[in-house]
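Next up: just one chain, as C-alpha cells, the form predicted alone.
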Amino acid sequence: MQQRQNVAIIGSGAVGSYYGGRLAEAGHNVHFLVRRDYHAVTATGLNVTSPDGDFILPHPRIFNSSGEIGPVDWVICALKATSISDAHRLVKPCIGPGTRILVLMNGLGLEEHFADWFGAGSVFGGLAFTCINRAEPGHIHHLAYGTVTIGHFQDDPAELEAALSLWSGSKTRVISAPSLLRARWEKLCWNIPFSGLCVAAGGITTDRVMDNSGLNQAARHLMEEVMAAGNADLSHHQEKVSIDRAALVDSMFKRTSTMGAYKPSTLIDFVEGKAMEVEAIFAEPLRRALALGVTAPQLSLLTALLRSLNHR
C-alpha cells in the first residue's frame, strides 16, 4: 500500500460509509462526520455486508462536526446533491494547503462549486457505480458492483494518478476517467432513466422497468436524449472524446438486468419522504440539453414530473 493518507469522509451515508470503510480496512486513517447515526455507530461501530467481505470497523474515527477532524490530505464528499449549499460550510474546516478533494456525489455541475471555492487543480469527480443502501443506523448493505470512476476536474494525468493511488490496496475497484465530463453524461445515462422511470412510475424497482415493455422502451428514449445531450455539452467544451450510444446502451441495460429489484436512491429518497436529487441529476443536464439546441421532450417531462413531487 502507498503511504497512509489522512481522509476526511464529508456525507457518511451508505455510500461515504462504504468507501470510507474502505479505505480504512486498507490502512489509512479515514475520519467520519457523522450526524445522524452519531450514537449508534459509537455503540455498535460501522458494519458492513458485501460480495467482496464484510467488515466492520469496531471503533471508527467518527466527529460531530468538521471543525473537530481539521485539515487533511483528502477529503471524500459523499453529501447528498441537496446539500450542496451545506458543502462548503462542511468541507472548509478540512482543508489544508495540500488537501485534494474527492466530490462522490450524484449529478452534473457539482465539482464547478467546489473548484470555485478551493482551486480547481484540487477537485476530481467520482463516480459509483454500485448498488448500496443503508439498513439499520450504523449498518451498510453493499449489494453488487461498486467500481469508483474518478476523474480530474481539469483532465491532469499527473494528478488523476495520484487519485489512483489512493486506492492501492483497498478492495475497491477504480478506474481513470481521462475526461471527467464525459464520466458524468455517461453516469448520467443510467441514473436519469432508471431512477427517474422509478420513481414516476409509482415507487417500482429497476426490475418492473426492465420487465415492462412501454417503461423499457422508455428508458431507452430518456437515454438517447441524455446522450444526445452529453455528446453535444462534450463538443461545446471541446473535448476531443464523445459517447459511444450503440455500446453504452446495450451495457447499461445488460448490467441493469443483473440487479434484481433494486432501490436506486433517488427511489429511496421518494419512498421515504425526502428531497430527491432533481436538480443535479435531472434539471442541469436539461437546461444545458435546452441550451444548445438538443431537443429532449421525455427529459423535459421527467423532470417537470420529478419536481412536482419533490414539492409534494
The other form holds:
Number of protein chains: 2
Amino acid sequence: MQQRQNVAIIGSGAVGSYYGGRLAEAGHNVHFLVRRDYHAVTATGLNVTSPDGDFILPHPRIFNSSGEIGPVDWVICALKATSISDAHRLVKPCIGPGTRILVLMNGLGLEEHFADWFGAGSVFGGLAFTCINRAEPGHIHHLAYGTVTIGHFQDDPAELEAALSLWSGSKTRVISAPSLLRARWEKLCWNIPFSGLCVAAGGITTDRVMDNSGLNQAARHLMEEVMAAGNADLSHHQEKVSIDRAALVDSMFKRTSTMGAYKPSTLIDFVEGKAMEVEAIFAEPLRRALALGVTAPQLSLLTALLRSLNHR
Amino acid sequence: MQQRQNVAIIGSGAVGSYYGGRLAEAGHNVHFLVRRDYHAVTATGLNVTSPDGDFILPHPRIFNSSGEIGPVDWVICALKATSISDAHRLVKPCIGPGTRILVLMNGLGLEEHFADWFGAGSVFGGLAFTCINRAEPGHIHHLAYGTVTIGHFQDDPAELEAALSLWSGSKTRVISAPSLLRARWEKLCWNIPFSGLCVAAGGITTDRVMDNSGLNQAARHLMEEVMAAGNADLSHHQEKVSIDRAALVDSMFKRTSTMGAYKPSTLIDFVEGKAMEVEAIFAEPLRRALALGVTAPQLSLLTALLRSLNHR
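Now the other one: the form predicted in complex with a further copy of the same chain, given that the block above is the form predicted alone.
So here's everything in the complex, that chain up top.
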C-alpha cells in the first residue's frame, strides 16, 4: 500500500464511520470527529458488520472537536448535506498547506462551497453507492454495495490518481470519474426519481416503485427531466462530456430491478423522522434546470412535496 | 313550496344525511338508505348542527335495503365514488317510470354510468361545495359552506328547472349549471390541485398549500393542466362553452385564501385512513387528458402518488 496518510473524518455517522474504518483497517492514521457516540465508541470501539468482512477498531482515534485533530493529509467530509452550514467551521482546523478534501456527501453544488473556502484544486467529490445503517451506538451495519466513485473538482487526472491511491490498500472499491459534474448528475438521475418517489408515495421501497406502473412511468419521466437538466448544466460548464440518455435509463432500471426492497438514505431519513437532504438532492438540480431554461414540471412538484414533508 | 316529493337518499354518509335532512325539514318525504348507523339513528334520530340552523329528525324514514324503499320521484345518490360498483344494485329498486336521479358525488364520469343504466334524460349531477363531517353515530356536523351546483346530464333547461324546484323550499342554496360537464371540470380545477396537494404534501390544510411558495406554484401549474384538459374535453363533447382560464385561476385562488385551514374531503379520508376517491377525481381526468393529447406531467405524477398512498 501507499504511504500511511493522516485522515480526518468530519461527520462520523454511518457513512463516515464505515469508510473511515476501512481506511484505518488498511493502516492509515484516521481521526474521527465524533459527536453523538463519543462515549459509546470510547467504551466499545467501532464495530462494523459488512458483507466485505466484519471488523472492529477497539481504540479508534476519536475527537470532540476538529481543533484537536489539526491539519491532515486528507479530510473526508461525510456530513449530511443538511449540515452544510456547519462544514466550514468543522473542516477548517484540519486544513494545512497540502490538505486534500473528499466531499463524501449527497447532492449537487456542495463541492463548490469547499472550492470557495479552501481552493478548487484541493477538492474532490465522492459518491457512495451503498446501504449502511447506524445501529446501537458504536455499531455500524454495512448491508450491501459500497463502491465509491471519486472525481476531482477540476477533473485533474493526476489529482484523481492521488485520491484513488488513498484507497488502494483498503477493502473499499473505488472508481474514478473523469467528470465529477457528470458523475453527480448521473447519480441524481437515479436518486431523484427513486429516492423521491419512495418518500412521496408514502414511504415505500424501490421494488414497489418499479412494480407500480404509474410510479414506474413517473420514475422514467423524472429521469428524463434530470438528464435534460444535467446535460444543459454540463454544457453550461463547458464540459466536453454529456449523459448518454438512452443508455442511462436502461442501465438504471435494469440495476434497480436487481436491488429488491432497497431503502434509499432519503427514505430512511423520512421513515425515521429525520431531516431529508431535499435542498442538495432535489432543489439545487431544479434551480439549475430552471436557470438554464429546462422545464421540469415533475421535479418542481416533487421538490415542493418533499420540502413540505420535511417540515411535517 | 312545490309538491311534496318522494326522495330516496342512497348512501347516507355525512353528505347524504345532511342534504336529505334538509329536504325532509322542508317537508319532502325522504327515505334514507342507511348502513352503518341504522341502530343509532333508530335510537337517537338524525341530529344535525349547522351554521344554517341546527335541526333534528326524531324519526327519519330509514331503511336497510333499497327494495324496501321502492320507486320514488327523486333518487339522490350520495355514495362515495369508491363505491360506484355498488351504485347500480343500490339505486335500481328505487327507479320507476318518472324517477329522476341526482348524482351527488365527487369526480368525473359518474353520471355516464347512471345514464347508461337508467337513461340519459333522467340523470343530473350535483356538486356540493361544503364541509360536513360525521361525528358520533346519528350526528352530523355541517361546518361551513353548503351550496350545491346542479346540472342536467343533457343540459336540458326544463329538466334543470325541475331539479331546482325540489330544493326551493329548503335551506340549501342551489345554483344551476348550464353545462354540467363544465361545472364538473371547474370543480376539478380546484379539487385536483388543492385536495391533491393537501394529501401528497403530508396531510396539510389548504392554507398551508397557499402559504408555501413551492406548493402554491404547483397548485397553479396543476390548475393549468386541468383547465387545458377540461377545455379539450368540452370541445371533444361538442360543448359550446369553455373554461375561462384567466378568470378561473384568480377566482379560485382568491376564494381559497378566504377559506382558512380548510380540509378537503380527500384529506379527511387520507387522515382517517379511509379510501380516497382517486379514480374519479384524479385518474379519470388524467385518462381523458392523455386520450385527447393534452400533456399533464404534474397530474400524472400526483395521480400515481395518490394511488400509492391509497394503498399504504
